[in-house]
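Shown here is one chain on its own, the form predicted alone, set out as structure tokens.
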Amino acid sequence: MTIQDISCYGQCSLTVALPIISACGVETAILPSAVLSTHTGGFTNFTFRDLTDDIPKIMEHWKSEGIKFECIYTGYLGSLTQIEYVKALFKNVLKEGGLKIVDPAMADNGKLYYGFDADFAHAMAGLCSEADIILPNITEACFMCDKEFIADHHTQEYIDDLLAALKNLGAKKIVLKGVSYEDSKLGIIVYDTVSGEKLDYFNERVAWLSHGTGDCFAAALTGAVLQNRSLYDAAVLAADFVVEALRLTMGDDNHRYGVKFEKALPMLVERLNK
């Protein structure tokens, strides 16, 4: 089950999570936290309906039906209350031994998204402390751990310090996104805090920015993990999938509302089936 918002138009959140995880062959239930006419990246005057009050009612109905999930994956959450409701979902509708994946989708490029503040970042850190796998980018990691944000040209010491701070939050496994030691490459670090193993993976940097790539990454990783791939293999596949989607979107200035992830789905499915 994934809980995040629905943007009726534009490619992010549930609009990408559901088709991507389903394409991985995983049955996916949804719990929408809000409904927007479009996502907020580049659109104005969009509608927004908050569904916070519906979350506990949905949870109680699932409990009455005996519905439990093998995995709960969280994306964009809009308030402190929603974070607390997710903790309740972990306790009440996740199977024993079930997987908790948290993408703390709240910031990028050194800035928090509109409407968020330091209190929210610290509350999100609390949610990450309960997770099995967390998927922060560099910005989100810095806000959760009260660290200085550095955009590029990271040093090994800087990344190791950030990973140590994330470990202190309590998460078992970390996938840190947006690591850049050199201009031409962008990558991830996969860190198992229990074993101490750290593995990295880098792609050639694509000269195209697009909304929703983090959501595409998280959904592809979740689908691959639930198909029994190791976290590292799932993260590599998710990174390659996002790069492929970006390449297929490059040059289309009219497609400003996300990546053409649909065109990259055949690659994702083919790789999963190998």
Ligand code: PXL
The other form holds:
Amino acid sequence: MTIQDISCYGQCSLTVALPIISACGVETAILPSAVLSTHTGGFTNFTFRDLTDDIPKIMEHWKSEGIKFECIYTGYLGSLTQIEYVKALFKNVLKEGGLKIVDPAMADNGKLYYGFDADFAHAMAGLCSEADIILPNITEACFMCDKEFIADHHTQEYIDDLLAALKNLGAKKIVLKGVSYEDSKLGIIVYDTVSGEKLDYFNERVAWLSHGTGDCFAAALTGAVLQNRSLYDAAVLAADFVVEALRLTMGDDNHRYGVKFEKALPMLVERLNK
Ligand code: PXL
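Shown: the form predicted alone; wanted: the form predicted in complex with the ligand:
Time for the whole complex; same chain goes first.
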């Protein structure tokens, strides 16, 4: 089950999570946290229908029906109350031993998304502390751990310090996105805080920025993990999928609001079925 908003136009959150996880062959229930006419990046005057009050009612109905999920994956959440409700969802509608994946989707490029503040970032850190797997980018890690944001030319010490701070939040496994030691490469660190293992993976940097790439990454990773891939293999596949989607979008100036992930789905499915 994935909980995040529906941005009707703009290729992010639920409109990418559902098709991507489904393409991975995994049944996906959804819980929309809000309905927006577009996402909040680069658009103005978007509508925002907050669905916070519906969350406990939906949860109670699922409880009464005995519905429980193998995994709950959370993305963009619209309020502090929603973060508390997600904790209740973890308690009430996740199977015993079920997987909690938290993507603290709230910031990028050194800035919080529209409508979020430091209190929200700290509350999100509290949700991450309950998760099995968290998927922050560098910006989100900095806001949650009160660290200085550095965009690129990262040093090993900077990244290790961030990973240690994320570990202190309490999450078991961390996928840190947007790591860059050299200009031409961008990648991820997959850190198992229990075993101490840290693995990295880098792709050539694609000279194209877009909204929704984090959501595509999280959805592909979730689908692959639920198809029994190791977290590292799932993260590598998700990274390659996002790079492919970015390459397929690159150059289309009318398509800055999201990535053409649909065209990269065959590659994702093929690699998963290998
Ligand atoms: O892609 C993350 C995201 C999800 N949902 C909404 C957003 C954004 C990023 O801007 O605005 C509503």
